[in-house]
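Let's start with one chain on its own, the form predicted alone, as structure tokens.
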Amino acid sequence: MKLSEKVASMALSPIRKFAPIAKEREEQGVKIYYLNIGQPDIETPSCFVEAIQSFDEDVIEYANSQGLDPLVDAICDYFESYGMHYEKEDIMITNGGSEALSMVYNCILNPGDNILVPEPYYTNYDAFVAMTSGYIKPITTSPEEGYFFADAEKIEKCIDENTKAICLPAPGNPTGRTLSLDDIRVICEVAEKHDLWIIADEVYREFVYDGGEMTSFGMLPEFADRVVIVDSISKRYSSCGARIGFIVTKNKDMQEGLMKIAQGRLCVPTLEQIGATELFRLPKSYYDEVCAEYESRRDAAYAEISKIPGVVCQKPGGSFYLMAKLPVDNAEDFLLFMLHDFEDNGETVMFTPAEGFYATEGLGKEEIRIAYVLNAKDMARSAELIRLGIEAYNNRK
């Protein structure tokens, strides 16, 4: 018996595959600072659990396939607060942002079709697209240019007769790249010219720093018919395990296709939807406080990373990730050295080698992604360990 060619072509996550090595080192008594996974440590707002605890029905019934009405209404109100108007029929609740992406890809891709994605990109895009028998065509960016991709000529060079969509995170994972409204317009105009869908992964929407303006692909209503926004409560509300995501689009054909898939998987968990409803009723001051905390963590990490001689790293403007091109010959080999052979005062660090975030072979070998999800003091120490580790690694070689 054999597995399908689709699943055989898929790779294990480069974000998680070194975890067993780190666990083994921890069992030896070494403290490890984990910067490899975007798991926030900020406390989940208490209203989420309180709402679930207040549930007093005798039976936990199926929810409808679109999602609970109170949650859909709360999401509409959330967007309205930013000047973006959506009706209830424009919203589809999903099992996290991951299912949202998978559902959208299945709605638009036939075998052999492709989507354009700026590289480096969130590695799970590969798995979601592979499940459709489609593939990713990368829009290549570089650390030297700050991973910039909102350029019409650069995008159009990648379009072919099988291209169906442009998919992009805004702000970016893994780069932290943000988009201005002018950048968004450039991308939308290219998509309109070539009749492409725009899949906007906006799970980090509020995570914009240095006084930057929060933007969304929903802010240009003239392109609404081709825009599909994917979102989630995971990062915004530090609720990764709740697995509540949603899709926002005014395109009726897309909504009909999504409903076919949604009915096939029945529904999203009822209790988590009840909790998520209250999260969307939090005041905007909540986002301000969370952003200020992540900005301080970014600043602590960036200040220390910048001390590394020969490093290429531009300060990210959003999300909670930082990419850096290090003065090492191979970032994966360097990580293995950090986990197996290096410690400073009984401590070492785990990050993610960036090669797995690229589709183009050979790129990213010297780059790493760190998630600044620890407090500022620990972020500074983690980045210091990377700097000290590079010195030891290069001296050994």
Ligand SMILES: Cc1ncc(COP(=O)(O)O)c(C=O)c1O
Second form
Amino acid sequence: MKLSEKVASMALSPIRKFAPIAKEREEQGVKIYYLNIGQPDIETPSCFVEAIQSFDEDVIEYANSQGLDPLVDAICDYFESYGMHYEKEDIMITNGGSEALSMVYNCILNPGDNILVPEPYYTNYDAFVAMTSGYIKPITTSPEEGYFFADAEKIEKCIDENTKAICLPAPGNPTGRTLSLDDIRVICEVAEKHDLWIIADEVYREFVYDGGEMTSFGMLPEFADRVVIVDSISKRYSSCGARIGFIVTKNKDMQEGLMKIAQGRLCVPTLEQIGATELFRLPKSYYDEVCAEYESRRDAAYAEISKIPGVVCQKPGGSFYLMAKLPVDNAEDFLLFMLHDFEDNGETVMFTPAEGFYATEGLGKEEIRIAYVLNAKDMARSAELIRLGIEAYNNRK
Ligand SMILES: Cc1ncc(COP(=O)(O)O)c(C=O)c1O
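And the form predicted in complex with the named molecule, for comparison with the form predicted alone?
Next comes the full complex, this chain leading.
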């Protein structure tokens, strides 16, 4: 018996693959700071669990395939509060942003089609695209340019006759790159000129720092028919395990296609949808507090990382990731050194080597991604450990 070529072409997540080594070291008594995964430690707002606790039906029934009405209404109100108007039928609730991406790709891609994605990019896009037998064509960006890609010429060079969409996370994972409304317009105009879909992955929408503007592809209604927004409660409300995401689009054909897939998978968990509804009713001050916390973590990490001689790192404006090009020959080797051989006062650190975030062979070898998901003190210590580790690693060689 054989597995499909699709599955054979897929790889294990570079974000998770070093976890067993870290665990082994931990068992030897070394403290590890985990900066490899976008799992926030911020407390999930209590209204989520309280809403589920007050569920008093006798049976947990299937929900409808689109998603529970109160949740869909709450999401429409949430967008309205930012001046973006959506009707109920423009929303589809999904099992996390992950299923949202998978459903959208399946609606758009035939075998051999491609979507453009700025690299470095969120590696799980690879898995979802591979399941369609399509592929990702990267728009290459660099740490020296702060991972900037909203340039018409740069994007157009990558388009070919099999290109169906431009897909991008904004703010970015792994880059933390944010987009201004002007950047969004540039991308939309290219998409319109070449008749492409735009898949705007906005799961980090509110995570914008330094007083920067929160933007969305939903803010330019003239492009609404080609824009498909992918969203999730995972990061916004620190609810990764709830697995509630959603798709927002005014394109009726897309909604019809999505519904066919949604009916096939029946529904999204009923109780989690009830909890999620309350999250969307939180006041805006919730985001202000959470963003202030992440901003202080970013500042703590950046202050230490930028002290490393020879490092290339521009302060990221959003999401909760920081990419850095380090003065090491190979970031994966460096991580293995940190996990196997390095410690300072019984502590070391785990991060993600960035090569796996690139589709282009050979890129990202010296880059790492750190997720600032620990408090500011721990972020500063983790970044210090990276700095000390580089010295030890390069002296060893
Ligand atoms: C850019 C981006 N999109 C989508 C997701 C998936 O989110 P979810 O937990 O909602 O499936 C993630 C998770 O890390 C992400 O970083």
